[in-house]
Every structure is written in structure tokens, then in C-alpha cells.
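Just one chain follows, in the form predicted alone, and it is written as C-alpha cells.
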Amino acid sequence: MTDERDAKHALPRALQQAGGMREGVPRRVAEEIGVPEAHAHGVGTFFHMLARPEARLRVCTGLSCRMAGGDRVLKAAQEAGMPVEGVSCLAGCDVAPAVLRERRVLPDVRAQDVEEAKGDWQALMSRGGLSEESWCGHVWPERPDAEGLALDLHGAIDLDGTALRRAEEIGPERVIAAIEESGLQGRGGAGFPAHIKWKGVRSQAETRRYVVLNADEGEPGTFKDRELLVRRPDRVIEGLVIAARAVGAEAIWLYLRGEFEVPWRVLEETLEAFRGAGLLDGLEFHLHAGQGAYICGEETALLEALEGKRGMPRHKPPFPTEVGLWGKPTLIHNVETIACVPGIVMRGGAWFRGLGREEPGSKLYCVSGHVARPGTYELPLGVTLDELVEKAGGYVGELFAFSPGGASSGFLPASERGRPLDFKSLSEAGTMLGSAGVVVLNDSYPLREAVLDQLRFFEAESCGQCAPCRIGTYFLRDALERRLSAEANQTDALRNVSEASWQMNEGSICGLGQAAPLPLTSALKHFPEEFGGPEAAS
């Protein structure tokens, strides 16, 4: 890298180590590492965890955490005089409510825990019986099954590099052929065929290439990457190495969300073990900590952040396979996608394809909300909600609605409980599988509040680059608040929702602006009575 690139890449970390955006910090850091002060200010104010360093505690106010009492925890901390604020998502929907203390996530925190801390934020601990050191939730199946599961979360960690040796034996062409035969689709939300990316990078004339791991999981309702990184780091590292050698990359960048302090440590230990066994020869590994921005889960925004800039999505084309990190061909995959690779290499593409039902492979489904055992469930891709919840111990109360794939997927009514949870079937219903973060609601939590939670999330996380997204997320949240406010009593507040949603979908350059209206538009479609009847939005 050039000196300028080194300096910009180092900027977010330098700002973090200097205490975030406190008075004088941007100027001092800019002078020390050699970037313009304006650039340091721009980056520092973009990321939540840098912009507001005075907040030492952050209580998750995502939908599942609010349903579990997150608001009570936040209020208790505020009343105790702690330096606290709400935050959109901490990837702890199954261990809700979750709280971030500095960079450490505390699972299952209660208002009583706050009271026992007696105003000392550093003394706040989780009393829910879960270890903040391991931070593992419930996963299913409860026993290892290497033959029947692609990820096998209960399987023993394999540091012998068995899949790496197999990939070396068969060579890059056969590895990519196996990926194509498997039908592996991206597990981060888009469902794009993985082999097309691999071939795209490998075919570039430019020989300097990169592989990037997207571990910036920030979709409310989603926490599977956390479980994979902590329980099967071997699968993640092996998948990255196999991918790098197949596409001809020598440098691998791992972008972990800033809250993933524990997964970071686990990955470092795993890398050291692989390195000690001589399995990483010829490859560079770099870990990069996110600083709090949901939008960086979008692949080009993540590349911008890796380069030390504000995490704003790029226009496409060109795609990252041609012009990616620092302008070089780059293969980007999320954690679950890359962790599927070792199993495919060992057992073949046909084996993986056969694990699915409607579409190829087994899939990690996250389920939270009103179910008996929230957690991460590996099941054939294409199971129904009823089948998933049966494994999760059943519904709590009567099913009223569910979000099939995180905040971006909106809401479906209980009548859709038999629809396969896969890419195609959910697309036909006007929604999406997304990250497979399923949130179940009974009638004890008002759907209108759930919709408002999601709209607030998108407004807070819009990067502001596209006017339709920046203005539209504000408009939708404001319109619903005016409709629900007894004081405002604006019965026509939702009249322009359809027009605003169309403009956001057509005028936004990334998926955030295109998906942000879905919580409201899907709720108006399926539950019009919750908003005053069909005429409310007409």
C-alpha cells in the first residue's frame, strides 16, 4: 500500500484509540497520521461509536430487544445517571435485551442488573446466566452432524486443515466447479450465486486481488454470524483460504463489526493455530474493526470503510469483482457463505445441493421474539415458519405476524406460516429471505409499534448519500408517528406513503433505501385495520 492508503486505513482505529470525537482529537490524529483534518472529522462523525464517545453503555432498542424489555433497561440506566444511549442492533436478539459496555456485549441484561450496579456503568453485568466471555446462545441441532449439516455448529473445531489439503489436491478449477455445482447462494441477503463472483475475480487481468470477509452483521433479528465465528472459526478461516487460493488472491481482509470483541479474539486464536501448522503460508490476514454503521454491511460501503473513508455505498457497475478494494478485483462474502465452502470441497457440490429442500443447502435461521427458545437453527433451506418454530419449542401465545428476514423484509401475516422460507418463495410474496433473521410477534406487542421500531432503525442508519433515502426514511417515520398520535390525529398522514416508497426504491443506489419502506408498506397491505383501514393509505 502507499503511505496515503496506509494513513487512511489506519484512521478509524487511530480515532478510536484517541478516545473518539472529543475536542481536539480529529486535528491531533490527522496531524499524527498525515491525513487532512476535514477527512478525519468526516470519518469520525460518520460512525456511531466514534461520534459519541461519551456513551459508555448502549442499550439495544431493536425490535426483539424492545419486546424483551430493552426500554426498561435503558430507562433504568438513564435514571441511574449512567452514560448511556440507545443503539439499533447488537446481534443479541436471542439473548435480549443486550447491552454494549464499551466494546463488550452483555447478553440478557435486566433493569434489576442496572439497579444493582448502583450507578457505576463499569459494574454493570449480565445476570441472566450467560457468559459475556463466550457469548453463545442456543443452537440447533443439539448434536454434531457432519454429514447432514453444512455448518454443523456443534461439530468439533478442526485445526488440521483437512479441507485446505483437499482443495490443494484438486486445484482451483475443480474447487470453483464444486461451488457452481453446489448452487451456493450468498447468505448475507442478496442470494447471488457464489460461483459467478469467484469466476469473475479469477478471470481478471489484474493480478493483485483481495478476498474480504463481511462480518458486519447488523440487521435487527440476525445473529448467526456471531455463533459461526465463535463456534466454527475453523470453517470461516478455511473457507477464506480456499477462496483466496482459488481466485489468486494473496491478501485477506476480515471486517468485523465493532461489537464483535469476543469473535475477534476467537478468530485471532484460530489464525495463530493455523499459522503455526504452516497452513497459511503465502497469505496475509488483516483484521479490521467496524465503528458502528449498519450500512457497512453493504459490500461497497464496507470497502469504503476498509479504505478509511465514510462508509457510503458506491455506484455499480463496476462491481467489486472488477474494481473492489483499492481498485483491485475483490471477492466479498459474508460469514455464513464462506463457512459453507469447506464442506462443499470435502463432500462435493451435489452433497451440498441435496441438503436443501426448495433451494440448495442447509441454512442458518435466526429466530427471536415470541418463541420458546430463541436461537440459531440449521435446517434445510426452504422450511416453513411452523417447522422452524417447532424446533424452537413452539410459539409463545398466538402467532399474529412475523418478519421473515430481518428489518428489511417487512411483516407477513400468520396465514403465511406455511410458505417456504427461501429466496424465491418469499420474493413471490413481496418480501425477502434477507439474512433469515426471523422475528415472531404475538398480539401482545402492537404491530404498529413494531413497524415504527423498524422505520426508526432505517432513519437512524441511512448514510444520507441519496436524497430519496435520506428524506424518505424521515418522512415515513414521521408520517406513521403523526398517524398514531392521538394528539395529532392526522387520519390522512399515510396518504403519500406509496409515492414516497416508489421514489425511494427507484432513486436509492443501495438496498437500504429500497428496503426501508417495506415494514410500513407490507403492514399496510396485510394489516390495514391496524392503521385505520384501507382508506388510510389511499
Contents of the next structure:
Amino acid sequence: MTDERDAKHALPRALQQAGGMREGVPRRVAEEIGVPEAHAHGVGTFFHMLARPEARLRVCTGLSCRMAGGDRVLKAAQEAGMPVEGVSCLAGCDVAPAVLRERRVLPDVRAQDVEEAKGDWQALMSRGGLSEESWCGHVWPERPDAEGLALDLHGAIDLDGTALRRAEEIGPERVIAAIEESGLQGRGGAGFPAHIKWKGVRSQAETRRYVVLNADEGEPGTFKDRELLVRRPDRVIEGLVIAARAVGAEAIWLYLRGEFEVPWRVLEETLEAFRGAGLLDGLEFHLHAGQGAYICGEETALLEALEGKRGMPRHKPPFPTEVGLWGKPTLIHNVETIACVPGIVMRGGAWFRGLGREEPGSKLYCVSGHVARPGTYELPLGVTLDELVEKAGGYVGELFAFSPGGASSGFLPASERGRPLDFKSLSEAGTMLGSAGVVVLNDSYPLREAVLDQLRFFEAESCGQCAPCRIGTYFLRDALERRLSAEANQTDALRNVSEASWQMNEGSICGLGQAAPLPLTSALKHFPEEFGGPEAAS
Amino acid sequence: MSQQPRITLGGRALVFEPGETLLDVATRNGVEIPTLCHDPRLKPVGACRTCLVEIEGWQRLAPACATQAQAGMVVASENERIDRHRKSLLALYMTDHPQEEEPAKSGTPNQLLAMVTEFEAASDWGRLSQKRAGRPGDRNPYIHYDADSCILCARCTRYCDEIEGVSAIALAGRGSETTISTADELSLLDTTCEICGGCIDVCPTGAMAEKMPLVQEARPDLQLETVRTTCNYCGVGCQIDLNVDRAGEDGHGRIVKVTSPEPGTTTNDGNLCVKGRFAYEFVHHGDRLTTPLVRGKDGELHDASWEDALRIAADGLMGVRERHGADGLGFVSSSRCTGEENYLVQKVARAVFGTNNVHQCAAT
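With the form predicted alone already on screen, would you show the form predicted together with its partner chain?
The next block holds the full complex; its first chain is the one shown before.
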């Protein structure tokens, strides 16, 4: 049985260190690591930051960034002869358009900045207002308000381990009871009750267990984990330690987006501080850099990638709580979920439960697009779009449509502006809260273009393992492009789209393929006139 | 003793052994569930999605090949939802697959196309331009990868990993550009590939196909006759099926392909090596000896009868022994001989000629 003592998990990093997929690299690295050459090639070509090492700049082509002129930035960089490519999402929708320089995200890059750099891609870093210092996005509330907030992004970093000591005092049973009482639901998108996972791992006969942090934030519209990692690394690490001790795990693996160079550094420093204070005794921490693949945010794909393989989702059941990393029981949580834990331990489950409306807790809402102040807003779970946007300084222009929870959630019409943004209420509307990446659109950006952006995203990010998703994402994007093309003979391009969407939802292995049709199907349902009337897709 | 666990499949209560998948139970009981990526020798991946079944209480359809039977499961492998699933899945496959059977590039039937016909799936959803890279420059003489026909079921790569332990090919790229590749897209000759041809054998659509000129003669309309025989390249005793075009060679019959018998039916369990699978041209080669030859006093080889040839060889060997003693002789047998034949060679050496100078070229 392989585990972390097996060098295979180091394959992606070794490929990165060898300079990515240039001729000869997979063979050389394969020999060093002890994996078959073809496997090194298969892994290297799966992750875009390894597959295309010549690109030093990457311009985000996600919906919010395109709305903010990302395509003009990309074009300007291409015309200037810079080593550039477009990428799916950089978790910088609040600072759109975002550009990745090497492994660091630059905010608010304008085509003019690119032109002024005169073809020198490295010069982009030194433009006005940006320095080597990390930048942070806008968050709300702007001052600490610990009483009503589970995460409190403006709170002071606490390196004393207060919550850790408290957890030790009360013991694992009561920690898990507090999590159960809190009603904490997974904040990565699925909304699954956290305590069921904790109990599941704790009750396994196998004693080698893992805790895994999913910090591969990449859902277009979503950037909350980026803020959380940089502003409250203490909460993240405390949450991981409490979880590990509660479920009986000694090894903690952190899967961080490869683009999160700054959060990585912050986490390392914080870990060092906790370790120095003797708070991490008996625990191993392993930091793993993602290499560019949205699908690795899917928990089982992430486990595959951590093991050094292509990030292709596994079948469930068995669930990771039973058969996870290297086949061992594994507790895997999103950054925000784990960061809720210290507060729950300190203040109790009932306190957390009371922070939300119909559902428990406060929640980080990301809002971007046509609003005055895009950013991360911690609000009671279940606020409406109007309430959220009010905090964000109001709408820019007239609300036309919005996406409530990332690309996977599709689009809702303005008439749904009063619907509570929580798991249950959005599920009833045929969509989902997902990662709470809210994108607001007025009528200045054609909705059909927004739909096409999302379909392009899923096509680019499908892992390719199963046919419904691999072919379906391509089929839908192709159909819509043909429908929107000027050619008059493409009026029946959307024929079979609804059946293909049904198939993707029924037949795909994981949530990516199941949700990928939603941008199109939801838009056809709510905005048929955008696509030539209701008969277009029949 | 507790009762053996059962599942209900299509209304029938069926017993199962712990560890069996739903597909195992179905197959054992004659219930047909379509599969493309399944091979009983390989770990299931459930990637082709053709075998999805409905399990009571499960929200999602589940792959029969990768779902273990659990006591009390109520499973449907035929109903309206499953039929709609199969039809729409196959229709989607067909947007990414050549519509017409290629003229027997592979000489094997295309299971996907057969399934489209069987389930009356639509094949008029249009055709997407194909994005998978092949390896057109691969100079290996035997194996062709036709990326157009590939459905990414990964039987070939898993076979190469799990059965052969060679891992010369792997899934590469992502999304609709996913393909089957070698490291750096090298020719198979420059990789660990042993050209066993197992990838061709397990491929359900003929995307992995034989390159050999001989197979070009295998037309789809051609009825091939299968002749089971034992491979004589070594002593392992692999069973092989000669695929014979009866009309070839002026009616004498011509071997156009060698395939392995079904896995699980013979000792080689569906496997062959490069020699057994591909090195059959010698059978019809013009230089092949058809009669013993003896070198005459003129220094040339002349046709001889077996009786004469054996007598002359025996006389020669006896003559050496008389002149130089028994240890003046040495016997080397071929690795193409069987164990029994090798036994006889050492018997001749020791018992007839009286020497222990005997060797077999595969013995070291």
C-alpha cells in the first residue's frame, strides 16, 4: 500500500521544478521519482501550469473578468508579444480583470497597463500601486465584529491557540458534539453536514487517518478562501488541528491552488509561529501546490492529485471518510468550513447556529460583476441578493440577472432578488448556493455571452474521464456558439441541447459534468428571448 | 448458518459472494448489461457510463461494473430512465466518433457502433471536430493509434499498466483533448512498450489497430475462419487463434491476423507477446523450408527425405564421437522447443551419446 512515504506524490512538484513539460522533462523526472514515463507525461499534460510552461502571464477569462475587460487585456498582451495565455479562473473576480504573473495574481490589470509595459511581461509587477507586498481584496464588515461573525476577516490574528486549548479541555467527543449542534454545513459547495464526516472518520477501524484542506478555490465568482487564508490563517490552522485531534489523524495535507503563492507564504509563517509555541506537537503538516486544474476542487479529484496522479474524480461510494487519501479514512473540508471550527469550539454550537437565518452560521459571500464594491461579505446565511448588494454599495445599472453560487449555479432572473441565498432555498429554485460566488449582471453585458463564458469554462476544465462530461461540455459550447453565430442556417443549433444536458446530469461521474449544463439550461428557462424564443431548444 | 446475501435484480433474488460487483452478479445470471470500458481482468473505472443501473434509494444511477453488491440492494438494469440514459449517452458518443465503420482498419468489430444499433440511439446530433492528437509519426511497425475512433475508455492504458506492467501509454491532456499518449509522444519503439499488442486486443472500437500490411486485406465483408493452435515461439504453450482468409493463397488459406482466445479460457488468459501476435508472416514466406536439405559434395543444399537427412546427421554425430570422444559433442536446443522436447534433447545427449554437454538458449 502506498502512502506519503512513496515518492510518487511528489511527481507534480518535481515536474514544476524541472521547468514544466518541455521535451525530455517527463522522462527525466519519471526516472528520478520512480514512476513510468507515460504516467509523468499524463500528469504533466493534465495540469495547465505544467503543460504550458512557456506562458509566464495568464489572463483570467472567467465571467467577471471578461465583464471587466479581461479579453482586451489578453489581446493587448498577445499583441505586445508577451508570453501569455488565457486561463479559466484566477479567484480574483473582485479585482477583475485578474492576471497571473508566474504564480502570483495581480489585481485590476487594464489593457493600458499592458501597453505601458511595452512587451516586458515582468514590468507588469512594478506598475503604480502594486509592489512586492501582497494585496487584499475588499471585505465587509470593515472592522472586527467577532460577536456576530464566525470568521471575522478583520479580526486580529490569534497565535495563542486559545481555541486549541479549549478543544483540548473539552475533549474530542464534546468538540464533535459542538460541531453537530452548530449545524455547520460544508462551505465548498455541497452543504453537507460537517459532523457526519467527523463522526464517520472517527469511527473507522483503520487508525492511519488524514485531514485534508481543500484550498483549490477556482469556481468563477469565488475568491473568499483567498481572503480567509491571507487574513485569518490562524483560524484555518486552528480548525485543522482541532479536526485532526478530534478524528484521530496525525497527518494534515493542505492542497493550495498553485496560484496562491501569497497565501502559501502566509500559511507557512503562521504554521511556524504555532509550531514555535508548541501547539502542533504530534502533527505533520504537508503543503501541496496545485498545478492548475479546476476539477481538483472536487474532493476525490483532489485526493488523486495529492497522490501525484491526474486529477480525475473517483466514484462515490465509498466516500473519503472511509476510503480517502491513500485509501485511508480522510476528513476533507473547504477552507471556510474548517475556519468556522475555532469559533464553534470557543463560543458553542448554539451561538454559531444563531448567526444564520433559516440555516446555521454566518457565511462569506463573494460578490462581483456589476456592483459598486466587489468583495467578500460575511453575512448571516440566507440574506437576499438585494441585502448583499446593498452592503456592496448597490447595483451598477439595472439588475438583469445573477448567478448565485459560481459558474455551476447557472443564472437567475432579477425577479429572484428577494430569495434567501442559502442551500435549501436555492436548491428549490433549481440552482445552488455552491461556493456563494455571486455574480451580478446588468443589461450591458449580453446574458448569452455570459452563458457562453461559463460553457467555455466547463469545457476547458472537464477532466475528460467520462464521456457525458467530456463530450457534453464540448457539445453544448459548440451548439451555443453556432446558435449565436451570424449564419442564418444555425437556427436549429440548440436541438438536442436539453437531452444532452439531461445526459450530462444523469451520466457524469462527478458534480462538474452534472452541473455544467446549468448555465445554459437555466438561461433557456428564464431568458428564452435571449436565444430566439422558447422553441429554439425544443 | 446465516443465509447467503442476495440482491434483487430485475425482480429476481440473486445470491452473491462478498466482493462481487453488480455486473459480476448480472453476468453470472445471464442478465446483459452493456459495457465498453469493462474488462474482467482490470480494476473497474466506470468511465464509459454505458453500464449505469438504478439502485433503489440511490439518487444517482450507478455503474454496475464498479459498484459492489450489498445485501438487500434492489437493482434495475432495464427501465425507462436507463433506456433514455443509454440512448442519449450513445447519441453524444456519436457526435465525437466516425459515423461510418472505417474499412476494417482494425479488422475487429466496433462495439460502440454495434451498441448504437442495438439500442436504437440517434446518430444525427451532428459531428464535432475531433481534438484528440494521434501519433501519426510513430514508426513502430505494428500498432496504429487512430485517435478519431478512440472513446477514452482507457482499457488499453489499464491493460498496459495492470496486466503487462509495462506502462508505455497513458491518458494525456484534459477535457475534449484527452488522448492516449506515450511520454513526449514518442514512437512506441522508443518507450518501454514491448509491442505485445494487448492494447489492440482490448480496444472496443478499433482505435488501437494493427498496422501490418497483411491486415489491410481483411475486408469487413470477408468471412474469416478461426483456427485455434498453440504458439510455437516458445514453450509456454499460449493458445492462439489464427484468423484465416480461406480464399487467400490460391485457396490454400492465408493467415491475416492472430488473436488471443477470450480471457479466462486458456492459460495465456487473453494475452500474447509480440512474436505470438505479430510474427506470423513467416507462415506464408517464400523462403520458408518445406523439406529437409542436405549439403552435397558440390557444397550446395539439396532436397532430401527426412529418412536420409536424419541418417546423415546421425552418422556425422557418431563419427565425431568415434574420433574425439563423447565430450567432443555439444547439444544446444532452441527456446522454441517445448519442455518435453528439451527433455528429449538432453536424453539424446546423455543416454545416446554419453555427454553432459547440453544447453538450451533460454536456460541462462
